[in-house]
Each structure stands twice: as structure tokens, then as C-alpha cells.
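Consider the single chain below, provided in C-alpha cells and representing the form predicted on its own.
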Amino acid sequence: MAVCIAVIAKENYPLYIRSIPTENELKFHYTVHTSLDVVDEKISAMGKALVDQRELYLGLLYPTEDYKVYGYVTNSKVKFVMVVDSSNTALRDNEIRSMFRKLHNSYTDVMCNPFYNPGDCIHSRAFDNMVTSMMMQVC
């Protein structure tokens, strides 16, 4: 199950972080921020191939004992990070990829809102409901 979903701005500050077990929220903030180094490494390693290939999904960033961390980057360099419970072996790579696509579509809807200032934290109820349903759906 997905235990944490984060949206990170181009300048590497969080726009949105949601975790299910709220007692470990600080641990997930740390996990998300440490994964940004791996995201930057993968983006720089892909270099121009990322633009040519249009592959936004970065795949598994790194596994820990309890969790697996996946990444996705948009064309505007906004990063999505998803922390998944590693005990869930039924969750396949294509399912993670479709969850990121759904998250990207919902983020695009937030950006299209004329009352949203780009760069501000995301306080959209629709976006929050979509993330919550996505986290519960995988359980």
C-alpha cells in the first residue's frame, strides 16, 4: 500500500505531502527529501534522453527495509514521490506507473485552477480526495 505521496516543486520544496500513518509523518518527510538526491541523479544521467524519450516515470528510486520509494518527474521539473510498503508484493511496476499518471492528471487540474498561484502549497480538496482514494485503493 502507498503510505506517503509527495509533490515537490522544481526548487525542491514540498508543495504537498500526505502520509497515512500520521505518527510517522516526520520519517516520511525525511524519506521524501532524501529521495530527491536520487531523483536529481537519475534526471542528470538521462540528460537529453529524458526530453527525447518523454519518459517521466523514474521507477524505483531506492528500497529500504520497510518501504520502496518510487519517483516521477514532470516536464516542468515538478517531482512526485511515492513511498510504498515493501510488504505489498502484489503491486507491480505498471500499477505504480498508472498511479503516477493519475496523480499527474490531478496535479494538472490544480494548476489549471485560476485561483491557484503556482509555487504555493496545494490546498485543493479535490486533489486531497484523489490522493486519499489512491492510497486506500491500493490497500
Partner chain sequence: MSRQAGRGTESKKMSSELFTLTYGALVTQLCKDYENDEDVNKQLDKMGYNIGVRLIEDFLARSNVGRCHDFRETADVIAKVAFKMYLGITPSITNWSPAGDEFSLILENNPLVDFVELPDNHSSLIYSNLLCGVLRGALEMVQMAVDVKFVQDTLKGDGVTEIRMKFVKRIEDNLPAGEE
Given for the second form:
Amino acid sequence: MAVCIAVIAKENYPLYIRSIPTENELKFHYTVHTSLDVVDEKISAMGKALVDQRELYLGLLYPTEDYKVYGYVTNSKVKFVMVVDSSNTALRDNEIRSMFRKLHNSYTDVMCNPFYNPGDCIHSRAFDNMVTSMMMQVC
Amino acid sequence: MTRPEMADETLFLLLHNEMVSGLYRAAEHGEGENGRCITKLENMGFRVGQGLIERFTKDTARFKDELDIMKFICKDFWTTVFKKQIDNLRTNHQGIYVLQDNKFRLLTQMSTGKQYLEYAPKYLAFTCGLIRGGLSNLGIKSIVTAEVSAMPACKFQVMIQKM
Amino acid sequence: MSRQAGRGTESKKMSSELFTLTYGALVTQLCKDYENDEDVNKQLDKMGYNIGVRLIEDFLARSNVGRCHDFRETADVIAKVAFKMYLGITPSITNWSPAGDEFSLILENNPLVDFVELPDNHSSLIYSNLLCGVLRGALEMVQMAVDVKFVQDTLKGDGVTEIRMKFVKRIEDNLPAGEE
Amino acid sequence: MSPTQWDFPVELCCRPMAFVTLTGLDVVYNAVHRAVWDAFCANRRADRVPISFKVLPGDHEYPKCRTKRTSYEWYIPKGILKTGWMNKHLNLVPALVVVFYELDWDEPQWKEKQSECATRVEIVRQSLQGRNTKVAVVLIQKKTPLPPGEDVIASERAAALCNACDLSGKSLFVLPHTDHLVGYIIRLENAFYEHAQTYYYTEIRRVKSHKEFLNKTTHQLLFVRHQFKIAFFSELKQDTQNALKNYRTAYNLVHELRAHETNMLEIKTMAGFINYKICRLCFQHNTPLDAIAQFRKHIDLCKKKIGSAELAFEHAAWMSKQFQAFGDLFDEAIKLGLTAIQTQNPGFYYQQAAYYAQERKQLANVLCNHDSSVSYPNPDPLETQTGMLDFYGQRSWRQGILSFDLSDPEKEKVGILALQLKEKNVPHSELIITLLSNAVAQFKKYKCPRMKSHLMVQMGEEYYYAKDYTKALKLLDYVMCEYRSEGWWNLLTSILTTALKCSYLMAHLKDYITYSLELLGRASTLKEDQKSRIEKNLIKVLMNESPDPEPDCDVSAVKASQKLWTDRVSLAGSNIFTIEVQDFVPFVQCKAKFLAPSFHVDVPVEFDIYLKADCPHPIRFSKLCVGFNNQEYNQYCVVEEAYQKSDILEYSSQGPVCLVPGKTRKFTFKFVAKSEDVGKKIEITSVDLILGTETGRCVILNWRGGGGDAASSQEALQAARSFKRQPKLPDNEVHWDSLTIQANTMIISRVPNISVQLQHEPPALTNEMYCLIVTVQSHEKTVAKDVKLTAGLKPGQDANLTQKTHVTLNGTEICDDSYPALLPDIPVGDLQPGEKLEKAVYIRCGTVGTRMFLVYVSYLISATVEDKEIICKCHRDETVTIETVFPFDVAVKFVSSKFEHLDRVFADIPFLLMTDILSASPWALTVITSQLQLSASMVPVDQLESYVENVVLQTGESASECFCLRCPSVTNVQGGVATGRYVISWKRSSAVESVPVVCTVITLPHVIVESIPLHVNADLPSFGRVRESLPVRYHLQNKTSLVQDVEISVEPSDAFMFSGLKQIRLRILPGTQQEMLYNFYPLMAGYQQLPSLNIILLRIPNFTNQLLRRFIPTHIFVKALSCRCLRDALVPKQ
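Could I have the structure of this protein in the form predicted in complex with the partner chain, to go alongside the form predicted on its own above?
Starting with the chain above, the whole complex follows.
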């Protein structure tokens, strides 16, 4: 399960960050923020890549001692970052992938909510629940 | 969520017409001056465009470049929204694209020819916004204008604004 | 990763998102334009009415349903034919009034409100009020004055969405109904 | 930093090289030996064999070798690896001892020398008792040796020496000390190297041989030890592959050891060592992934091996060291050409090292916070007799004790206490910061700006803990903007919070205030209560009091700072700080907006300043002032309030500059623009909002330009897109988001209130004095002073026009070229309200074409704006385009006396000049007169006078003149003879008397003049009558200076009979003339051809009759019969 899930705007400011309450959330904010270095790199590199390599899922961004950080970028250049406990070996790439897909779907619904102003921080029950489920579910 | 994939087109066309006339009606009653109606329609289109593109590009690979995106708009996007592709896409390769639709859905129910030409702009503003919103969400700032010479054919000009 | 294949090939059917989102944009625009939600509801109803009076023609033309003999029949046509045709859903008809002049349409899901989350400051907004207008307008064209309103709404946290319709009167001489 | 307990020993980190000692060299006094030694040491590049040499005296005592153990039966090892071992084999026990000895083959006292050498070798052998160390002898010789075999003595003496020293021939070397020294040395050392390798090979074998005696139960430690030794010897042997292999096995063996709190440290230490060796070798073999994999494995295995809880910090320290060491190895490899990537570079390992260092610090803080009364135990349990441990990673107070249960708990306690107290004095922050900065350097290299910033934040925070606040602030300040610009507000907030603490503890006023401003702002994610605490403090500071300390600051530090603050306060007054708020997100927002993009100078310039406070409580400002690009105006745009210091605390929402949180406050300013600023841009260059008072402390919030801050632009963008409903506000209020900054406006001149009209009759005619009447009428209420008129050719047209256009006010005479094309600022005095003024401007255009003329009327008028008298300069201008055309065309032609066109004239023979004036002007012209001014070469035949005086020509009409001229002599020049000029004086018929006459001069064309030998002219009546005689007299004139023989003949004609000489030849003297009379008798009426006269000049054959025809008539009109004659004709003859 994820310990922190973040949605980052095109301009790289956070639209949504949630981390498991037990941990110091600031730490996760830093983790997510620093991971953007890798995201940037991957995206810029991706421009040249072939179609089949231009996947939205960016894979593992970088491993720290105790966490793995994964990335995903939508066509609208919105980034999803997911931090997972390194000890959690159950999570294979495919699980991560599908989690991101779910996240993306849910985000799309947020985008389609007429009362949501794109670019604003996300305050959505539906999205919250989705995220919670991902942080709860034991993979 | 189990949502019906399809809605009926008639309903949408009526809704769109009513949006246009509704706004103008309101404007006449002094609720918001007339000139802003076009802008309002454009803005609504913009917002819808943002939402739609987010949905439609959910499963596509990341776009290679501007042209790649424009093609997507002309093919997939247009088909999903108006049930036909753009008939002709031209560009000067300096950030200007012209999308031509020879039988534009939102004009077909108006009588063809030149009769109602002056009303056309009202009925295109929303779509201009739609395109602009879609592009902007894909990271392309642009100005979109429409031009009708003989209904129901219609040209949309997209001017990319380099940032 | 195949790109979205062109949908809606069979005629008259189209991506429901476009409709839903467009309606959403309309509602929010109205919310911006009008002082309070009540005015927005009115406006939605009015627009719905204008749509209704036009829609009925299309409906009669495409669904070859004959003249209805009573209100129950009308209810059936609305639920089973009209809603199916235009919104792709079939609401159920319940709690008839003993007099048989009043019933409820129950919508399990309402395409208009997909993705919608009402902000707290719009408690009195009847988001889908357009529907009421449409029904009213359409029926008026077939000489039926009805009174339509939402009594439950999933947006407001209710389990289902319920539209209540009440038969008011027959309109004898059908005066040409212009836009309100 | 001095090596700490955790640093790896040098003997571990160095690259093991074969150890060879050189004896018998006196490198101090013996130059030759010196040279030899230098040759060994000097530039040992990679291509030289890896040997570490050492010069030792011949009788050096090598470490004693323990007697070989025959059985391990009862042997119980006391630890894994002796601390001395590695060093011993690197620097003490040589693989080879070389004995240098000076001896030439032809040595006289050979015997003695040989035995001396033998004894030396013996001594060495003695001290290497029981070791496999090789011995070699090198003879230093003066002579160059002969090729092997040729020197018989040499070979036999060599053999002798060998068995004297009981050396194999392979161990005896000759070093001729000649000029090729280095060459010989290299050969030597290669030989030595082989010996060394065989030595280490045997050592490996020796160690391996012990294996079979060992058993798993008691000798686990030995397995590790031996494995390690084998690996190490392999390294010495430069067999890195095997070294690696053996280290790997050694590593696995370590982890097979039964771990327990008491030996945990030893195990980890050894594991660390071996891991280090493995990784090092992997990098050396250029298999970085293996290195990384090994390291990961290592960490995973050891992570949880914490050991005794009281010494948990040791584990952290150890972990930190592991990471740091790996980072170093990684970095080293990169320096040697390995390429790292963004996601796998040494930075991560340094970062992790730093992380463990931090953990170590925290643990230390918890475990080692004994109060000062606790003193360091005596005797020092960490002391050992040797001053060092026997085995790596053991406890000094229980070395070699292997039992897991603590034999002496008391001792244990003391030992632990000692360690804890030692840890207390470790400069943790220093360590952490070093590691962090290493990491920073790496991430900088691998394009990770954000990671870099993050680490710098940590450094800053560490400096804060280390109480080095200045450094802390420097770092934090540096990175803040990164987070601000990317809008990571809660990260920014946390950084600011630390920064605020630092500035508080340093009592650094300006910073303290700056950070407070932002922490109170909308970007700050602090809770309300925190904000209001900060706001309170801010106000205290402004009132020259000390603020309350920031929460959870170090107590002692707080004490110190409170002192500082009180000092600061004491030297109060003159505490004015200007803070540029533009680049961050202060708690007051500002937007300046001119009401219009431009203002007329005679209306007041108006603009609004909007302010909005985001702090929790209402706040009062003492002053608001606006600065402009023209400071003149600053004085008018100030809002100020005089209030007592005390007011500041009570948040009354009264007072001119009091801001209520969330409410947009508008300040409208008005001022009258300076008239000299007309046409200029007025720009708001700064908005200053003053908090506090000069008496207390005073902060100037300064916005460059018209406000805005680091976050405003993005917010504006979002707001524009938003569909959110904006609640209705009372009319005097506005929505902040809907406001846009408009920081500059134009000042334009006052609208003129006069009319300018132009009357004239286009087109203009070349060179005439074209009259343009300008009518200016004032519609001003007051008198328009100093009215000035500028008229003439509009500047910026074709330059030639300027040469050919001249303007004057005096129309009575033609102006010449000295006049300007534009008359600037003609003063025309004042204009009373309603007064009309008319001015005629005369324009002379020298060339045809269209010209644009400008009429520009300027005047001064005083206006009252905001009951302030100002003089405005107004102006109105009119431009008019005027076409200039020729008044007339003049055609000139030359004709003969017979009005025949002439292309040339004949000397001294009269001809006619005809001029024809065709009016092209749309207006009637009056030709006053005309005049023919002949050139010297022409003479008039009769009186010259104008025939066209006062002729009026309507458009298209023309007037002609004809003059009879003669060109006396043939002065033929190329292109003919100048005729002269034709001058026409004219004016518009409409023009008044005063208007001057224009003289148009036409230069007449040149004409070719030719001489003629014979001139003939005829006298004859103007007409003849049928049957009436018609006398014709021909005059032949000889124009030459010679006698001319002339042959004349008259051809008969049907129309005439004639009398006179039909054919004659005669002679005409020069200059004279001959007369011939003929009587012609016409026979028929009509225009008849005369009998033609043919003349031939015998001398001049080319004199033709055509030429003649020019002068003499060829036809004549003959009238019909008169009645009388008819009657006569009818009377019959009797």
C-alpha cells in the first residue's frame, strides 16, 4: 500500500498530497518534491523516445533506504507521485501501474466536475476515498 | 460508476441552441451585457474542452509534438464529439493550423447557405472554446477563431501562442 | 495503448460526456451569473421548458407512440421510451397518488450528475432542474399541464434521485406556446 | 577531522603492495646508494610493478614469528582479526629482503669481501627466523659487465658467492652503477616482484593448510580470519580476482557467526571491512552494479544488527560510516572514468550517511544526556596497555572474552558510560553537515535541483541546531525562493519557521520582521493561533519591545537572545527598515491602478491603491506613499496618520490606514500633472506602506512598480478561469481577484478649443506667390495667450521640395530662394474669447508636384484644475495637400520668310521666330507683357515689341508672337547658336494689384546657322491675272568672296508664257548682286506653278535647286479674266 500519494500540477505545485498520518508529513512533501527532479528528466527524455516508450507510467523514480517512489504523468502534464514502503515487496510493478490507472481515472472525474476549477487544489470526497482506499488496501 | 456511454444527440443540439439563445435572452434583459455572451460561450467550451481531453487522452501514449496533438484533435477528439473527423487540416508550420469541417454538426440544423450567416458566430463560440480548452490542457496556449463562408461548412483557425 | 476509437457510429448516439460536461458548464456559468441558487433553478427550468417544447416534435417523430389515453400511459412512455431514448436510462415509476394524478420517477443514476460534487455553498441549487423544465415543456405541447419537481437528489446525499410529477389539467385550445 | 573510532584504518583502505626491504644501502652518506634508492622511489608510475620499498639497516630486527602451532585442538581464538595483522604484512614483514653489497668481479681482496657478504646475508636470515621471506643479494659494481659467458672469472666467482651465501643463482643480481641505472633498477625490481609473488603464494598455501585442522564449533572465528588473510595475501599478490572471491566467502562466513550483543560490534566491524574490500574491488574491476548489489546486501544484513540498546548511537554511527565509505568509493570510481546517472550517484549514499548521522545524534541526545554531575570513570575503561585493541571491533574492557553472558556487569556499565560520555562530545552537526554538503555537490552534478535544495534545507537546519544561525540563515534564505517559485507553501512555511527562529535567536531585526511578514501572509500554512502569536510579536518589535521567544528553541540560546533583544531595544530610534516585499508573499497585498490609460493635462490624474491584509488581526499602518518616475508627484500621494505608539496594539478598524483582514481597502489619489509632462508617461515606480513609527521601529514595505508579489500572478490566472460565484458586495467594495494592476498612464495635452480654417485656390502655379489664408477662431472661455502660427511645408517630405518651396507672409513681392520652406512660431498675439484672426501665408513653389502643407496653431491658456492654476499649452494643426502645376506651356519654332519650318537658318538671311503661349492654368491668366532677349549672335530685322501685352488667357487659350531675326555671321558652334531668352510676365487675372507679377523665363532653343554661296530672292506681285503680264525680278547675290559663274535657265510651264532670258550664263563679282527680269504671262487661273528657275554654280556643284526653292516662290495665284478683256475678246476682228 502507498504511504503517500500526490498530484502535482503542470507548473509543479502540489494539487493534492496525502500521506499516512503516522509519519511526519513534511518528510513526504520533501520526498515528493525532490522526486520531481527525476520526473522532469524522464519527461524531457521521453520527448525523443518512440511511441511505445511514451507511456504515461514513468516507473520507479528512485529508491531511498526505506521508500520507493513511483511516478506517472498524464497527457495534460499533471504528475502523480506515489511513495511506497520499501519493505513492502508484495507491490510489483503491475500493482503500482494499476493503482496509478485508478488514480488517473479518479482525477479525470475531478477534472470533469463542473464545480472544480482546473489548477486549484483538489477537494473532492470521491478522490479522497479513492486515495484512502489505496493507502488502506494491503497488497 | 455505471454510466450510460451514449446520450442522444438531439438533446445536446437543443441544449446547445438553448444555451446560446438563453444567454442572449439574459443579455437583453440586461443581465450581463451582450458582448460578453460570445466570451461566456467560449469559456464554457473551454472548460468542457479541458474535461473532455482529460478523459479522451487517458489511454493514449504521451504525445510526440504539437502536430501529433493537432492530429489527435482532428481525428479522435472530433470523432468522439461530433461523430466525424475534421475534413482537412492545414498548417503553415509556424503555429497556425486550419481545421476544416465541411458539415459541422452544430450548423447542420440551421438552414444551409448564406441565409443566417450573421448568426453563425454565436453557434461556433462554444466549439472554439472547446478546441482551445482541449489544447490548453495539453499544454498548448492558443487563440481559436471560426469562419463560415457557406453553412454548414466551417473553418477553425488555431493560432498557437508560443510561451 | 490504442487511441480512443471513434465512437457513436450509429446515428443519433453520441458521447455522453460531451452532454454531461456541457450541461455542467452551463450550470456553473449560471451560478456565476445569478445572485442566488433560486434564480439559477428558475433559469434552468425555463431553459428546460424551451428545450422540451422542441424536443417533443423529435420524440413523436422518432418514437411512433400513439396518443396516450391516460396519465399512467404517459408516465410509462416518459420512463420507458423518452428517458431511454434521450438519456439511456429507464427510471422506475413509483408511489402513484391514489387519485392517479401524481407519480414519481426514480433514477438510479442520473447522467447529468456524473462527476458532479456540489460545493457546500450551493446547498439550495437543484442541479438537474433542467429536466423538470423539459418534461413540463414537452407535455404542454401535448395539451398536458403538469407540475414537475425534484424531491430527492443523490447530489444532496439522497439514496436515489426522485422526480415528482403531478397532472394539473388538460389544455383545451392549444395556444401556441412561445418561449417563456 | 581527526580519524574517529568509526573511520576505517588506513591499512584497510590502502592498496596492498608487495613489501620489499632493501638493506646495505647508506642513503645518507653514500651518493651511489642514494642514487640507487632514488631510482627505486622516483616516479613509480602504473607501469612499474606495485612494490612498496623500505630501506632498513642490515641488522634490522623483523617481527618475531610465533612458533608454528602443531594442532588447533585446544586453541580457542580470542577474536576475528588482530588489529596489527594487516599492517604487519604491509609494512613490517617483507616478502623479500635485498642485501646490497659493493663488489666487483676483479676485487683484489675477493675472499674477505665474499665472506663479509655471506655474514650479512646470514644476519638477515637470522632475524627472519621461521618466515618464508626470500633473501636476495645485489652486487653494486663500478664496471659494466661483459655479456654473460664471456667473463669467465665473473661466472665462477658468482657461483662461489652463491654457495657461500647459500643463494640460488636466481637470487644474485649485479647492479653496474653506470649511466643506465634506471634501466637496471627496473629490471631488478621486476625480478624482486616475482620473488615477492612466490612468497605471497606460499603464504596463501600456508594459511590454507591450517583449514583441515579447524572445526566448525570452536573455530568459526578462524574460518573468517583465514579467509580474510587469504584474500588479503591475494591482494598483496595483486591477484584481485581471487582476492574478491575469498573476501566474498569471508563475508558470508562473518554472517554465519553467532551474533550476540557482546560480539555484535566485532562482527559488524569485520563485515564492514570485508564489504569495503569487496566493493572496492568490484569498482576496480569496473563492475559497479556488483558493488552496489553487495552494498545493498550488506546494509540489509546489518541494518537490524543494532547491538546493545544503550549504545544504539554506535550502530547509527557505523551505518553512517558504511554509506559514506561507499559514497567515497563510488565517487572515486567516477573520477577514474565510471559514469553515474541521475538516479544512481554517490549523492544518495552521502545523503543516507547524513541521515544516519542525524539518527546517531538523536540517539546520542537521548542516551547520553547524563547530567553534569556524572563524571568520566576512572580508571578509563577504554584505556588498554598497548593503547590499542588486540582485535578489531572488541570492547577494551573485555578483550578476547568470547562468552555471551557478561562476566562483569559492573565493568560493562562503566564501559558503556564511558562510551556515552565520549559520544556526548562528538561534533555531530559537523559530521552531518559535511556529509550533506558532499551530497549537495553530487546532486548538483546530476541535475537534481530540488534534491539539492532539500539537502541545503537540512544543512540549514543542522546549522541551526549547531547554533550557527548566520550560516543557517544564509542557506535557508538561498533555497526559500525555490520553494516559493514552485508554490510548495508548506515546505516554504517550515523553512520560514526555522529562519524566524534563527533571526529571533540572533535578534536580527530585519530578517525577523521579513520572515514574520511572510509567515503571516497567505502563502503561510501556519495555524491561526501561530499566526496571531507572530503578529503579536511583530507588533511588539515595532513598538520597540522584545518579542516572545519562538516555540521549542534551545533554552540557553533563548536566554542569550533575550539579552541581545534588550540591547537592541536600548539603542532604539532610527530603526527604519525597508523591505522589498515584491519577491515574496507578504501579509499585505497591494495593487495600484490608474483610472484611465491616459489623462488630459487639465484634468486631475486619478488612481487607486488597493490594499488587503491576510494576517489574523486588523493592523494599522502609519503611512502609505506612492513614488513616481517623476518624484514631483510623490508629495501629493501620501496618506498619513499621526497616532500614539499605544494605538498600534488595539485593533480599532478606524484610522486612515487600518486594514481589516480579508477586506479590500481602496485609497484614491488625485493630482494635477505638470504641463511639462504632456506627452510623457507617468509611472508608479514604488508603493511604500509604513508600519510602525519613527519613534519606535519603522518598517517600510516597499513594492516595486504597482504592487503584486511572488504568488499574485498565478492567483490572477486561476481567478480568471474560475466559475466560482462572487458574492455581491456593497458598491464601495470590490473583489480583490477582479482587480488588475495598471501602473502607468499617459499625460496628453489639453483639448484645444479653437478652430483653424484654410482658404486658397488650388492648384498653385509654379513660381507664383500662392496665397493661403489661415483663419483662426478662439472658442475658449478665457483669452488664449501667445498664439503662435507655424505654417509651411510639412516636414518629413522629399528633401528637394524643401529647396523648391518658400514661404513668406509678405505677398507683395516675389520671394527668393533665401526664404524658408516653413515659418515656425509666428507670433500672432492673443486671442480674446470668440475672436477671429486671419493671416495670409504666401507660398512659392519652384517645381510642379504635390506638397503637403502644415498649419499649426499653438497657444497658452490658463486653466484651474483642482483649484490650482495651470498654464496649458494647446495646439491644433491642419494639413493641406496642394498640387503645383505650370501656368502655361510655351512652344517656340523657327520658320523661313515663307513660313516654312526651318531646322537650320542661313547666315545673314532673315528668318522668323514664333512663340506660342498655351495657358495650362485652370484660372484665367493675364500676360502682362513679354520680352525677347536676344543673344549677341542674333539681331532683330525690325523693331522688337510684345504683341501680347495684357492678353488674358482662359484655360486652353493660347497667345502667339512672331519676330523677324537675322543671324549676321556664321559663328557656328557645336549644337548651334544660342537664340536668347523669352520672358513672360504674368499673374492671375483674379489677383489684386498688390500681388506681384511673376516673370517666367523660357530659354529659347539653339539654332544651327549655315552660310550659303548664292542668295536669290524674287520680287513679284502678290497675284497675277490671266492674260495680264506679270513681272518677276530675281536678285542673285554672291555671298562668297569669289567670282561666281552662274548658269541660269527657266523651264517653261503650261500655265505661263514668258519673256526674258530662257537660258544664260553670267558672272557675279563677290559681294555684288545681279538682277534678272522676267515677264510672265499667265494663261490659266488658279494656284499655278511658276516656270521654275534653275541655277547652277559652276564652282559649287552641290548647290542645288532645292536650296533655291527655300527663297523663291514656286507658285502664284492667278485671277481669272477681267470683263473688259472678255469683251475685247468677243468683238470679232474686222
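Since the model is a prediction, treat every value here as computed from it, not as a measurement. By rigid core we mean the largest C-alpha set that fits within 1.5 Å across both forms. Residue numbers count along the first chain shown, from 1.
A movement of the C-alpha atom of residue 21 reaching 2 angstroms or beyond is seen between these two forms when the two forms are aligned on their rigid core.
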